[in-house]
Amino acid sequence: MAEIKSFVYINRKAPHGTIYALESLEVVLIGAAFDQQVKLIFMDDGVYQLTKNQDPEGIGMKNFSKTYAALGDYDITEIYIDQESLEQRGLSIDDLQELVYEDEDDDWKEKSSMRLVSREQLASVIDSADVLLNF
């Protein structure tokens, strides 16, 4: 039986109004806790999941967006943001919360986990996956 090496999670849905974003985050954290190699992609309305200063209280939803800051603690260091999706929504990387990890190979220096990429680059990340989960 072949060993599964890489899990890629694609997040396409807005953070509120459905359970997709929260369920994806929970599955990612569980997988990483069991030493899965995890890569995340945020595209389409999924880029809204990482926006700063979310306040869904008015629609009766819980704000779980601050949980993304814990991804680095789970050794999730590859977070891909689709540049085209940001541009189509009038957003830039500056509108997103900063996600970082501490690089143990570089004296625990804090580094960004986020990579702003083209659709062509995303295709390469997707092609590298042993398991692909779409939310």
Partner chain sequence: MATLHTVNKSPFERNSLDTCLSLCNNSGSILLIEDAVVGALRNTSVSERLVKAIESGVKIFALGEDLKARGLPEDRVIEKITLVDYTGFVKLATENDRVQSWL
Given for the second form:
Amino acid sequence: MAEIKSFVYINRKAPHGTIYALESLEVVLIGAAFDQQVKLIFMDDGVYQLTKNQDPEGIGMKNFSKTYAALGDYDITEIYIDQESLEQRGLSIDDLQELVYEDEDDDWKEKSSMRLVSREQLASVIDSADVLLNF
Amino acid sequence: MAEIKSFVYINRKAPHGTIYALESLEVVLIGAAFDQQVKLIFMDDGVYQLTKNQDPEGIGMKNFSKTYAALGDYDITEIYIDQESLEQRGLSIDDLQELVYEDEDDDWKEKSSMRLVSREQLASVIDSADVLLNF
Amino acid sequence: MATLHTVNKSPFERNSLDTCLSLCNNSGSILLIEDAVVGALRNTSVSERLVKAIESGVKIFALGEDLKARGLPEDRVIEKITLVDYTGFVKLATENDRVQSWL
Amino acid sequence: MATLHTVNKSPFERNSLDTCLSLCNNSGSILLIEDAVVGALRNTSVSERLVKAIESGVKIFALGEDLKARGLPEDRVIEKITLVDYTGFVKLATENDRVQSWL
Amino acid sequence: MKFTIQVNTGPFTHQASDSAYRFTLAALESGHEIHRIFFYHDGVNNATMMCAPPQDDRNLQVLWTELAAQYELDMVVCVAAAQRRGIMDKKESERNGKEFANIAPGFQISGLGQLVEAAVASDRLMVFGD
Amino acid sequence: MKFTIQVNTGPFTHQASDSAYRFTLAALESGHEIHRIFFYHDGVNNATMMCAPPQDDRNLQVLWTELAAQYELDMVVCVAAAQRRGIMDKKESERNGKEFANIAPGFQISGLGQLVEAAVASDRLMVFGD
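Same protein, the form predicted together with its partner chain this time rather than the form predicted alone?
Next comes the full complex, this chain leading.
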């Protein structure tokens, strides 16, 4: 397993209504241990996974949305957000939690992992992946 | 259980891709034994449940579409097909199997159970039901 | 004879809200639950359809617990959509004559 | 670097085909399987979008077994959509560089 | 008022079984009667005694079982749907040549007629599903 | 070519597990290698030995078990997803205080790392789901 592959996780489902968002995050975190190149895409209803202030106590579920903040610690620093999906849903990037990482090549400065992109840019991320995981 | 209620079954899912169409039919057939008034609606992707010449052998499933022909024998004689759903899907009523019943009040003449209706007509079928079952 | 319609899927992903709107007359009520509550926000690609339904007399509700779970602020909800809790959901089911779940 | 996109849900019920079309460039292929094969017919509310994609260079396929299961006649399928069987599905997966399943 | 609750999804994967549970609880606490809870389609998976979710997560099977005990609820699992998906009581398990039963306490296996009967006998049928 | 197959849905409810089975069979018959079949989400329900579908219907668990025996396939069920949904081997069953195991022959329980490892080691990952 010396080969390094590019893994792209595409998150398209809202959280809580189905378990896909939670179980996808479990794969991403486990996958981070494998030293592959990892990119995450949040698009369609997947953008709701990153909304601030989620509080699922009233529906009896746990608030796993806080776990996304740990992605930077797992060296996951490329997170693509589909602009069109946000717009359709009346959301802006400010409605999402900010995901950051510390750049070891730049004196451990804290930098944003989030990239607001167009469909065209997403298409090239997808077309450059070795492995696509869709949730 | 002397009371007679009006049951309306709304079928909105394509067959084979999910089991809902098959398991819905099981409820309808069991329900027919209860001497209630029964109406069936086929709309949205539910209209595909009635297409002629289904042959799911190649996907390893059984062809339960033949069972719909028995609905008349179970005294289910009011079957509503949503015109708009057919049109969106490039289908016409001729693409569907014809469901018939024998009218005991009219010398057991064979009559069609199928009624091609508008959304407006469907709305009144729904709003006159006692029990709505959605598949 | 009023009908309560429930919708539980995101209107950006599925057609069930649209179908529901096409079959809900002006004595009816619609309750958005689970992932469907995302449709309750203002300025989305579906909000105009909901506003039109409200203007035609349809009453629209959304389950507050589901909105809160998804981090969607109450003050961004379309005006005249009423938030209810589970007890309010039960009450809506009793106040209407039947319940139609658009699954 | 070509991508095979698979879609398995009805385009009349879900947004996955539309999303797929918006992200499939003209070197890509789309295979319709399971309930998505209903989108392969001519004269539907989605057929124009598929024809446009084909004209732009996207190759579109549909799984014949799934069409047959649903009683949809081959001669009603959009011209230039190619029918394949499961062996053809495997072949498409090998001929492209990666597979993206729009679930 | 008398309710029948139909649950079409398994626990965890879809929120619908949580919604059904919370609606049922709210109806009972509002003084209404639950005539029957009917588990159909993947809903039969609510009745497996084998679930072991993480400690900090809810266990819907246990929640249903406890609610049924507290309010003496009639929880019926459709036999045809259950056989497809592998939920068995002792009788069904023996009849199908299985080694054990896996249905949790408070649930019982019966036919689809129990759904139709319940819909006739209740004022409202509430369907929760995918 | 080397494939890994991911199965996200239980048998019967969604066609995706049938599609996964048929794709796997066609790949094997075309001379390709199946590196691993990984069952995730509701896909873990393919591995229950308790299913008893009608006589005239397919039994996907049996089909998977037979295919695995014939081609010596590595069929892995995700442990976290399986615990949520109540699929256990003997070890997991004892650890979770259950009375028996219900995993069918040919399936084994392991971690999500097995999915990532398989995706790295294979030429193609095929995902079948809802």
